[in-house]
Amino acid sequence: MAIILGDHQYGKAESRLVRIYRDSPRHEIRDLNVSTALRGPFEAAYLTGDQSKVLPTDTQKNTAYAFAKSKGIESIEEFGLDLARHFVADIDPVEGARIEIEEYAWERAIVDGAEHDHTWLRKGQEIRTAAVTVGASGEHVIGGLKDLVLLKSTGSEFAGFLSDEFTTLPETHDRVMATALDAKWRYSSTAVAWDEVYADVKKLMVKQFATLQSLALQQTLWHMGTAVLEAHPEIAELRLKAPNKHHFAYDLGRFGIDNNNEVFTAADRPYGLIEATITRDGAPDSGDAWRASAGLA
């Protein structure tokens, strides 16, 4: 029986990364977290522990401080193709890079009623995300945010569910419905205004959450889903995932008050794992965009 190598690649995970720019007296701040992985022939690092042929995750690291002075970082998704595409254009014998990046935000403080120019408070919102593929398969680039907390009080119903003799749940036509959304979106593109794409996706996806009277978790994703392939004609495909973060109305009947929907006992496990991956019809195949490196993007 023969015991082979299968998939590899190696790199440099979790790079916190901040670039200032400073040549105003008004700063502006990216504050990143970069993961880098290479593939390619480095199979004797493995099997006889040849390095000859391996570029040191140090290197990959130093690379994206590097780029973030030379480069610059105008979005997320645009510096992730700035690393890929040198990785692979001008290091032999590498074949393919992965990058993954989570940005997180700031906003500026208030003092005495304006903006302040060099001070910041991070946003509690979500993270944004970027994974960008250079490979035999082409350059695939994958948009994303994480953690996006969405709670409404109304709304919302789940109902007509099977049932067995295990079922103890209520049917409801009011309730509230929260998540923690992670969504990922597959660009057909390169060419892409990346920040303004990325903002116009998430006040959609916060809409349908917020307007549709909701018979199921599910039907909400599928409702973000295709709201957001029918505004942009560049994203190919989403994956979306929704924790349902229950929220049960407390039993106080016991002390002999009414409870009419209004307190809750908010639950963080075990709970509801909604998945969905919504896709244009005739999309150009995927190739190596969604395999992941350190699966932060």
The other form holds:
4 protein chains.
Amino acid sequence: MAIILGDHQYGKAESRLVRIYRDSPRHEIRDLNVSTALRGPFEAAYLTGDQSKVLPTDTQKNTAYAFAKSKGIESIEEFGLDLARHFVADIDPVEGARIEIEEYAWERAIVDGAEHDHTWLRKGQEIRTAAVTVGASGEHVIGGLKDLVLLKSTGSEFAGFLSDEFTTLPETHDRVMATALDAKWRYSSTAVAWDEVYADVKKLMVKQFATLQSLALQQTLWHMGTAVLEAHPEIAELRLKAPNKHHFAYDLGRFGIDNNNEVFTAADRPYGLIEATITRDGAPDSGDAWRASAGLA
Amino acid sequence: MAIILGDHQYGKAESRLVRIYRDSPRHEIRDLNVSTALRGPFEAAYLTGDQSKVLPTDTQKNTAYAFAKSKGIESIEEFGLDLARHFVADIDPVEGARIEIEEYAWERAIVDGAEHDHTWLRKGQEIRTAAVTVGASGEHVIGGLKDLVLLKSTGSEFAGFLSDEFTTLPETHDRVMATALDAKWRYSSTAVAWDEVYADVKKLMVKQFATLQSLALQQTLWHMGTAVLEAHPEIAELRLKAPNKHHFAYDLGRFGIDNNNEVFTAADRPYGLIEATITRDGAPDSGDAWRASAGLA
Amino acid sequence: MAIILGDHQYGKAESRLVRIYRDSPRHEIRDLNVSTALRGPFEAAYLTGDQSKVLPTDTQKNTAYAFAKSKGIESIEEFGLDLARHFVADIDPVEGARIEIEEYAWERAIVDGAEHDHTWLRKGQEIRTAAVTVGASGEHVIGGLKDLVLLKSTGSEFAGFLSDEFTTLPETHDRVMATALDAKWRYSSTAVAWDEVYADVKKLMVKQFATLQSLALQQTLWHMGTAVLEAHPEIAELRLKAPNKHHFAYDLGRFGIDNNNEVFTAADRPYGLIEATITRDGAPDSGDAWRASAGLA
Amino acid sequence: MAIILGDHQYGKAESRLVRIYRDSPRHEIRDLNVSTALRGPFEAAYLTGDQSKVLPTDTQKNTAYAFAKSKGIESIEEFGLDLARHFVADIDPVEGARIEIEEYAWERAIVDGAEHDHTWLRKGQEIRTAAVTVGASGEHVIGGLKDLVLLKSTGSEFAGFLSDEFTTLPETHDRVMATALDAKWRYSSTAVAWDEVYADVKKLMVKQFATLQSLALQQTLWHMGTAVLEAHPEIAELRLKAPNKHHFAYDLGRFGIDNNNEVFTAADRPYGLIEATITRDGAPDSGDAWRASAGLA
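Could you switch over to the form predicted together with a further copy of the same chain, since the one displayed so far is the form predicted on its own?
Whole complex next, starting from this chain.
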């Protein structure tokens, strides 16, 4: 069998782009990490080293910075669509473009009790993400967040599980549950109030995490996902990836001290890892959209 | 449309497992990072919190450590197969298992000119990887490596590329080319001399990187991939992911100093990113095997 | 000259300790990373391997977890004092103890507009730090914070600097200034309202960063430090370490697009690094206190 | 008491500098991370924002790149001396300079059994370090290495230690001992064969780690340090910092499986941390030299 080139894409990863809006004394800031990738008939670059159809990754980077000014950054989803549509529509050989963006949040400095016009503190907490693909199969937008670290100090159980000869875990009806949520959700439309929906999705997931008496992290994820789908018809499905960041109650009984779930050691590794897709029954197969929005390797 | 649970899996990630062989004075060491994930009819854990079919991730971890002794670690591929087959064959509800392993290399300490029996230095360099899946579609093994950092100080060009209004990159016929290679290759068999093949795949890729007069990183990847497929019929295809770690010649002309590609600044971000699959023509579609061996979210 | 053992200390680093207060339905959380180190006549452990005076690091760790329950964690400074005093007073050979603590902040989840009783989001932003030393020279407390990432989009200049044959930097009267502040301040007392002072120090430094028209990051640091010393007589001096996180205006003029300090690329490395001590004239030499509170190597 | 500026310095941190020697077909590479800092009468920059004595950090960076060509990089110690002497001798207000350099090792690619002329693999393993200070107190060179990860699978004990009410650790006479060594050594001269001494210091420390029957990590460090001082009169003292990277034998007895120190779990945190200075009796106090070579904050 002959050897051939399969799927391939190339681009510029992790351009750190900060956009300041300074048309009034009250500035605004959007702080992004932008990765672009192009797909199309670039076989000659691989087989013979012929670059004549290859738009350099340096040019892709320049385009992102130029668009940050000329198009502006309303939301990372919209900015991703601007970039992807440009590459596909305006650069002749390009057939598909995938734009991945991370956004870092800032909050205004408080000075003498008031928000400052042009100074911010990095907010930390979660990173907002978007993966936009434009190509033959249409336009796909995956919204998301990662590293949203959540912890509840009660209201979580784990019991009644299967056991075999290697099972030593005791059952518990009151434990700390913590995770660093990585969530992605696929929009079925590109006419979305991106910032509002993002804020609401986060709020809904946090509420479910907080209020559900959890019998398993799996159950919590299911409730988080269904709450989002019920409230947002413009979202077709979610993919959730949640490490179970173990907090072990420290054995103080050895020292004659009670520990009623008050003192824990937080472990780094290993951690449980729960991954689930929550979707709508009868929806068209979404594999292509996810795959279009994902990396190749 | 009703909301339903789509694909899902759960497991224990990143169990750091060190196995010492000490049956003779000359000890041996294998140092692993093991992640296990199970698939099957675990819907009730999500929908109602019923754990009766759920083998705890803690048990999965115990199993890995127990097998490190009872089965031993011949190679990470074989150890992954041992674990995956056990979960599918011996734990009733489990239908599929995916095991991902990273291996860290050690080299023996040299003492008075000789290799020491029981002391090692962590070798650094690349991390060897394996992703093993056992399930309804059979047994799949993906070998790999990551973070193999390569640099050549000449023998690399980039010219003749497409340009548009945002293109400012000059052409070059002599540049530094560097990458941190992430390679995965799919075996078409499980009867493989895993360690020997791994060593040879690495050697072949390094040789192509070194000896090809490169017109683009794409071309280098193509030659690396084809060299592997030509030499190893037991490998069905490769997925390569290579950041172009930019080294920019520093502008010393401003100070009246020549810089004939001798002084460079190594940039962290952004970087080019080339991703390509190199496969065999007419081979059965491999998507399922890759997807089976990949995470969900 | 004979070879001798000089300064030495040993301890347990980075015990991740989470303390939940659950005496009422509204739980509280304190999330710490605790490192302890002991000093004293431990020469025999080095010279002959005799451990008879060595309290194992494992015991030090157990003590931290036990005290988290029995003493509680009012503030990390107080908790550090509790631990250090115990080791020096209660463990016979110990002559000095140094406790370093990092604290990670959490904020309550907002559910239906109200703060939730037992669910939090990791707050991100800065890490609060404390270094407590108890020994022959008395009790020393160093408060601090790190990774407080600040950015102002105007109100910063850099001009009038010295130049030589390697100087190419243009002057600027309007630039982005950003840093990830690492601040330590030495208390001259242990009778301090730790949490209140911490909050005020942070507020004062943020205010100076925001409101001063900065001619250099050096000047900004000076104003931050003096504001703190003027307001807090219980603080003897500060040590500030501030990377100048460069944001370069992207050259869009090449594409016929104006960039009036609106689009920046944020660089990872290199970065400027400004380090300064701001102290009180005529104060007793503080070197010992700082050194006592610092690591050895 | 008036508020005053105490110790201060400023510079450019982490310039990533790669130097290729290409005068013959067999190229050579030196790969550095360079940080420079200047000391002197820079008070006005803090107090009034006057930069007239301040050589910008950007100029410092340019100087490092220019010197990489004009002076070359024989060794990082020599390169650091070149830079430090220049700043102090040639830039009028500068009174002291501190240069910190990390060097990353590369090894030649092996192609068809022979070393390749211009292709390398990043070697991993330890990072070589140097801290050079030139100022009023003379010239000081601190050599070093960090992240040298060592492990021995036997030949390590820990027993006979002090115990209190919080002690639960069992004694052991056979354990895994592992560390990631951070070593710094102060030269008493600048006329040193830097590369040869570096290689020998590393070799001596590795040998002691391997061959000593260790009763404690403290004892191992002592033997490592004395071996270096005995062999190298040009080294005045060493500072060693060694985490005790715990490897816990996994409890397989619960599953009826023997574990005779064959299967371990490697913990991330917490870890023991041993810090010690090994010096020569009657040597002049070295504090100034160390402090001169250290950062301020």
